[in-house]
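One chain comes next, on its own, written as structure tokens: the form predicted alone.
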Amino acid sequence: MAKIMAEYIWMDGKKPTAKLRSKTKIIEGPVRELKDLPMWGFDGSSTKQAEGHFSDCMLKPVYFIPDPVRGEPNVLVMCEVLNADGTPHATNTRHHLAKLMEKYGAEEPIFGFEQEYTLYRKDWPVGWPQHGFPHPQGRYYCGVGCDEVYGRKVVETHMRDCIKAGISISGINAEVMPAQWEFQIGPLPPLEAADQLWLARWILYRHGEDFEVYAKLDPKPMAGDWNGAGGHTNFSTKAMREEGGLEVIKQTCEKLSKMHNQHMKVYGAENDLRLTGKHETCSYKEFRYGVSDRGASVRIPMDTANKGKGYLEDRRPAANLDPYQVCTALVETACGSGFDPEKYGWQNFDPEK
């Protein structure tokens, strides 16, 4: 049997925003299903997930795709972090979503993520004057030409490799601020959508090494009259997609209004710097929804309103969202009695402080 490279990828314990870690395991191939991928240990004291005197943590493979960087038959492996005794680690946000789907799977929730990010080189956005600022924003969104967009080579490489890996990337575009871009993942069931978003981020970071740039997910990467970076989340349940779904969407928006502060606690650290009421945002201090309103907390797309069914777009999540947390919050609020982040020990941002 041939030796293959399996890149084990996981979320660390950095607060308030987890970062990706990965390491390579050489195994006997090919990998056809999860049981072909063994558990593997790592030093949790080096990732803020354990103390030095008892540092062993375990990586449990939960999802894999072909490795587009090294090529097939090598694989990228998304992992959950477990304690040494096999229980879920406190930083393991995925397992909560997995348990929630056992309860609400019949509702058939579907997600799509719009991941914005900003490309940097040497602590300054790519293409920006080294000792100054570019022209005011307005000319860069979906721009074409070297005077309008910066970093397209890494963006296109990332897109092609996501397609090669079987990730459901559905588009890319240059964003409003120069050096800022977006890619979209989905629509997919929640676990798969969140797994693919994390893996797509890993591929983006990995190609950044080759191009000597890095992608920042900061909600407000540049102060001043520049757009922030969001993680707009498109969401629907089976009932929303069927006849009469628009009324279900409106009912869900009313539920979301009552859980606004709870959701904001897991929608990204420093999100208040982005959600100011300007630059196509609603203030983090309020909640409102509307049809085709990009200044609302939740937008009901025009096509959904016209058809009377479809999906909603939650515009509150920041670019640095943890998709497992956001999916959990939306499913619990839409399908259950509400979302309580403290139940899981989650609080990345408190809008009341």
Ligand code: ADP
Given for the second form:
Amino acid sequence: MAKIMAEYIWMDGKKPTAKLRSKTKIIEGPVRELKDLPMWGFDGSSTKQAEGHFSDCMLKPVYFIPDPVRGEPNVLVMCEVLNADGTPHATNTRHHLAKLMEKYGAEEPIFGFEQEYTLYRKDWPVGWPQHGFPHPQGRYYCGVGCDEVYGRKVVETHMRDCIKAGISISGINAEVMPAQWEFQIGPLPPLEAADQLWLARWILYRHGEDFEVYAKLDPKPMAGDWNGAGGHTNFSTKAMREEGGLEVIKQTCEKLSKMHNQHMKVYGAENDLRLTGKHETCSYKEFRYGVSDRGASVRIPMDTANKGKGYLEDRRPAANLDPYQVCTALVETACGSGFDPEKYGWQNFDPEK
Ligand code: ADP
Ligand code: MN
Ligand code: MN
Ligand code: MN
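Could the form predicted in complex with the named molecule be shown next, to go alongside the form predicted alone?
Then the entire complex follows, led off by the chain already shown.
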């Protein structure tokens, strides 16, 4: 038995977009399974999760990975927030997805997230001229060289640490706007994919402290002729991955089109600034799907169309998506009868405005 550091991580009550919070608990290690991690608590009045007088919230460990920053045997622990009486807190979006998976687990949904983000230092994108703008877009996407891409050191450190922690990171790339990058998580079952995305974000923020940069997930960090930042969500069920899957994918796209506005409500705040119909997007006011079409709301990848099975890419979620909400929306629509964000009290964007 030796003391270890367990970093308890949770989503706060910030609206319209939750942020991450964390604190360290010293416990007896090693941690082999979830039940080796005790419940814990925090002051919800400091995280917009409680009023002053009755402010205790509980942290329930739900997923853990080796801590790549401090090194093993320390751990990073994703937590759900509970009320003092043990019921799920209103900001706990994860438990709804967990419940849904009890119902639709047999359909074996899996997800892959593309997380775009923009590196900032002192309120301006990394590498941008201090009082001006870089050369227009066109040379930065997947670029190499210090005149083309900015911030690779933190990007690379983050990627290596994700691998070290056992996160299913499937790649990285420099994006169209300078200082903008992407990493991909998955494909994995919904809860794991979403937990890993939140933990990968935490690791990125944490390394940002040492590099004195921060990752912004704003859908449109720079106004004007600069690309926005998305959270493309790749999705499939068992039926889509098997023979005849393409037909199931098309049927699912039809279902998605009927739920478009309901989905947009939980696909990220300020998504209208990004989904303009320009910069490889479809306007948030319409829904279109198509093979290999990067100007559509939902793209069926070429490889999926050719093989007649595979997955779909929902290009609508913004970089500031809550993956628990997005997975819930997609699973309920594809496997169930539709998605009603009001049922959960969720809305971070109003597409009717
Ligand atoms: P893009 O061409 O849109 O930039 P990326 O390579 O960045 O695509 O991301 C593709 C994502 O699709 C990856 O995150 C990967 O995990 C995910 N993916 C691959 N196969 C499936 C599948 N069958 N179901 C769900 N997601 C998948
Ligand atoms: Mn991508
Ligand atoms: Mn991208
Ligand atoms: Mn994509």
